[in-house]
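Listed next as structure tokens is one chain, alone, in the form predicted on its own.
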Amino acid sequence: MTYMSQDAEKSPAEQLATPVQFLKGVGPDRALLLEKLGLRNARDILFFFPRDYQDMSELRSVAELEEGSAVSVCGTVEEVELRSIGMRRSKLHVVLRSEGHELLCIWFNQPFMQARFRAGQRLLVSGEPKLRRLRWEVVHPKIQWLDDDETPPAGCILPIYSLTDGLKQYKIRRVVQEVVENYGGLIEEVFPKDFLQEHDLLPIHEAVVQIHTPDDSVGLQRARRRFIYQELLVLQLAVALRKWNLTHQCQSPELPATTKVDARIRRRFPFELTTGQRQAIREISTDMARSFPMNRLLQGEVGSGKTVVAEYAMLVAVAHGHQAAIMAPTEVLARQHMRTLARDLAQSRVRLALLTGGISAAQRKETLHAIEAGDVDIVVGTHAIIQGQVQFPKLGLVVIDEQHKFGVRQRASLRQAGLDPHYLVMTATPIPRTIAMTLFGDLDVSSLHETPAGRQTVHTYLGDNDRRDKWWEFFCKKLAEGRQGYVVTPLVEEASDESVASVEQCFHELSEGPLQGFRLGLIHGRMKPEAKEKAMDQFRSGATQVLVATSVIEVGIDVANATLMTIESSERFGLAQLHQLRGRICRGAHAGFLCAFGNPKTDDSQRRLEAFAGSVDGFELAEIDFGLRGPGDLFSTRQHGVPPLRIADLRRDGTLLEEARKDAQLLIAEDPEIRNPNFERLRTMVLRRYGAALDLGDVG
């Protein structure tokens, strides 16, 4: 009797949920390894998709190549050899020897790849090869490490996957390939037939053979796009589920921006409103005068007014009697949302209260109380607003700053008892176009390209050691003329990398060095909250003309004299931080000069710079470094609580995730919840993997 025999009386599901250790040529010990990959059960293996793909269609001898075709050469490494080319640089050569002839495998400024070869190795390496020299080379092939008893596959599509300590890529392999043929026919159909054909995927019996052991280019791209499609479409379902309950089972109050309530507003304003704020307030005040939840994204360039927007929008609550809260991811941040609250309402009688982690006990139970009794219309604050203490009687309107910093759920977790309120999200940090259809897909947009009249351009530059002092006297120079400055840096604490700088060490650097005669002020994250406030009341009022900080002050932080910036270290940053720090000087009516030192490793680290000082547009600048870092660094999925994504990736499949909503919409259109029974599976499917990280428990 064969091991399958005996789940003969099982379920599908059952089997499926065959413990690994109980899998053909797996036992308890492996079953520890694949566990590290989150591998628990049949299920999981079917579903363990390879990283990448090796061709071994073109197998071949280093005496059979030819230039022009990516083709596989198997050999034995004969020699390594690490060279330096300058400038920290570095060229590591690695020789295999193939039948009697040598094929030389080449790569530049990865020098932690030498420790990864040594003499007698098998590899297997895949690449485009050139002639040079009379000699065969490949620039950065993919590699394969074999076995001494292991015989290089030829033929076929090799599925490369991720592994761990212990596993050899060819065990894995045997693993999957054992699971696809004994349990790949029991998966059950997510998709009735006629969707399959009228959106030409394959069945995922047929899929799932494909993606593991492909039979050609052809099936192997097949069976990539029904499972890209499946999880782009349920992701759509998902949001598009959620975005339905929001606008079909929810109550919020009606705040119609009445012609009386929006003239008085507007008074308020000493300036002309520019033609995207315009715009941005007319779609706000649509949402708000109806019955259901306003849930929008207003999304800016640095700059751009997205304060006064908001502004607008929780005074048109106030107007009808509710209350407004504004919610920002840090301290600094919170507070000088209510510096701006209090100097444009100092003439009303607008009630305010500040509500941070910061703030003392008795003002913080004197401040909860005030807003239970309805005595407080506008709460600013940070995370402290949404804990279970705070009490709002009529909570109208919720003001989320920096979105991106905050998880999915917590936008719902303002609710209370009755009416839900209206929502509206900013971001500094403008969304690529594929990340606002899924992390914000819920949400209406407003966006602000332009920004107000008056406001100064900032000249940025890349500097090197060489031009270090040069840059320093200018510095000094504007310092000299009135003007003020930061400093920025990465780390708080020395690190052991000499090249990064750390803001204290900075501080000190500069105070006895380059800035020596002139006024500086230190601030970073893990002061206390009265030395932070401390630091920036000095700078506003000039008592300080250089601020060393770190990202603390990305964003939030309005001096409208400080026009200078250094950053150092800048390849440490991101490219849409670098452009929420650049927007610190572009407050005020003189131009912005800033300098950015770095020493980037990688061809992505100096390609980010080169288009930092290359572009001041961060709708462009969101793009590319969506394109040079994908969508884990710029908004963390993990952080929105929403489960990562196994095979889709949003950078290449930008065209699929197009289609995928589209016929998500159609589907939530025409059967908002789902019940069709040719959809169970796929309802199923969509609640089991995002029902709790976007609150759809209560659908159906």
The other form holds:
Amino acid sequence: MTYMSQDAEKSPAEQLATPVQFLKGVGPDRALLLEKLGLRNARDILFFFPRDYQDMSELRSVAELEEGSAVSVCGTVEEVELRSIGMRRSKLHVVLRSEGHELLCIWFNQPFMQARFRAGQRLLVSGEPKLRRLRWEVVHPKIQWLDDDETPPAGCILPIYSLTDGLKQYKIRRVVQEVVENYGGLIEEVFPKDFLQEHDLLPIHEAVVQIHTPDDSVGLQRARRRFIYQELLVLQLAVALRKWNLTHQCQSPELPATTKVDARIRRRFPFELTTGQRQAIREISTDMARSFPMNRLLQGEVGSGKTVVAEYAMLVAVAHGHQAAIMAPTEVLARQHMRTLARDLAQSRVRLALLTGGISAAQRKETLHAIEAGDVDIVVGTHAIIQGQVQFPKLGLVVIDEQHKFGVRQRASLRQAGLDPHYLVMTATPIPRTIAMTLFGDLDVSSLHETPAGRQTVHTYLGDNDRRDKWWEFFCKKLAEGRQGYVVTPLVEEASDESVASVEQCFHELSEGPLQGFRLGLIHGRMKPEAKEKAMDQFRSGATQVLVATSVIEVGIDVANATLMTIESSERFGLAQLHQLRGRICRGAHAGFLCAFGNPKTDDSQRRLEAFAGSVDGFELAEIDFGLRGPGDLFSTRQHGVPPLRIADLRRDGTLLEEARKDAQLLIAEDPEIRNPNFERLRTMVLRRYGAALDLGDVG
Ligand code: ADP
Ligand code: MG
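Please could you give me the other form, the form predicted together with adenosine-5'-diphosphate, since above is the form predicted on its own?
Next comes the full complex, this chain leading.
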């Protein structure tokens, strides 16, 4: 290795901290570009893993191509042509000339790619070529743009790094290679030797070389496996640590559901509980009887009856003289919870209070006062509860409804007098298994799989404009039979684009068009709370037959006679959201009918809509959505305050995730604070990466 002489005096850690600007091949200008990528020193560069690879081990000329094997070809762009092939579909042709032969590269529906090519450019393309009408073509190949002075790298697997404006792929590749050669040997191993062997992990020095400059695909796979495992293990250790902390370092009131309490509560419910509800209640009761906080997620299909489970838990707290709070994501939903509770608790001594953004200042002051004085047992509200510094003298339980709308980690703000309340979070967006194990890995999970007996299915159709008239005809027929219905359009705020039906416009068009003669109501998020409440009341009472709405009705609204739904611009909704919306119309004695109109612009959004029409199982849809959109989107780590994963992909790496999870649990069970000096490095990594996000401070 060729360090500069003064480096000999420096410790490996100091050398690894060498600022990028002093690395070979990096001047002040390029240093700025690297810093834009978050790369400040040599160590950062070693762990700046390629985002992809291009396999150059088979570099061929066009004359040597054969079908069925992946190869790379080097050539010059001769022609670029974008063709429209009907309904928002396009086909981009790039003709590559290579030693007198042509190779046609094709991209479907990626018109933006056109700008990336110009005639005369040198390219390296990789993919699986096919012979069509005597011409070789390759669909969606991987691409390398070659500089004029660049010789095509041959016979290797080429790393592809994320770039930033002004930084060329081959330049960053050169910098990384240099750093791997000169500094790669200095990084510290994270795992003890026997751990590496036991888990069949490549030692870090080899892994860092193989991940940037793989010898072959086997070496690359082993290197990736090592780093993915490491990343997942660190995450799982953090989660296991957090769980250990919660159970061993936090105190909560013991709130057992004794037989007497249990009987008294159940008497209040107007129906028999389902098996799932009983099971969830058992799990919750066990948790609440303990002296450390319950930290449980209740997930259940839309309409599966989560509210009553929450109500049970809150009444257990109240039975012990503690307060309970339930937070809903919207004012409308909070008011609905209030109504349900008031109904079930009529003629009881339980004192309820509503705390939302919509109540008057005077009312609010009075309510806050009553809560502080201990004159309120159950507080129903929105975010206002945790934002407003409410002082609960005896808070025993917090329920967070439709949890996916909040971040998960807001608990610290409600800790009082050293006592943590128990937590129950509820979601109707089932969480894919891998996510449940990671981002929510410190939560225990109860699931409601069935819905209460007598639930109706919803027939779901994907409508196109040709069948609009037919659908409205059907819609009107059902209205005439006495049913009610919703018409849902995307948010008012989002309606910038002309093609998007705005809710007000939609309301007018319908009242003068297909729904003429029926009584229509309107509700959207920009209306004042009283106006919203009034619109809901009118719909509930049947005074209006159709409610034209934005997705404010997505969560929780419950009107049994509403069995019809039209969704406009459905491509603008996520799969979970569509499914939530559908949940509004399966609540009564009659079957539901839903028609989703829309213009899916991408394959993914087409597939999303097809999945929606094809399944009514929320758990299944959650997995599909996860597969289509990926964890980053669906349950963004950022949203939950957890740093993003760098190399692991929860969709792809499920098996390694299970392995890491098991190993993490074993490690923490044996050594709950990771005090074993062999794991010192690992411990530091866990705390550095997740300490703040997961509130692991007191372990450090
Ligand atoms: P979600 O899980 O979507 O929050 P809710 O708690 O709002 O569902 O329940 C949906 C509807 O089902 C409500 O009208 C509720 O009263 C009713 N319900 C809940 N549990 C049962 C049950 N065991 N039997 C009959 N109806 C029930
Ligand atoms: Mg609900």
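Numbering follows the first chain given and starts at 1. Keep in mind that this is a model prediction, so the values were computed, not measured. Superpose the two forms; the largest set of C-alphas matching within 1.5 Å is the rigid core.
Relative to the superposed core, Arg264 undergoes a C-alpha shift smaller than 2 Å between the two forms.
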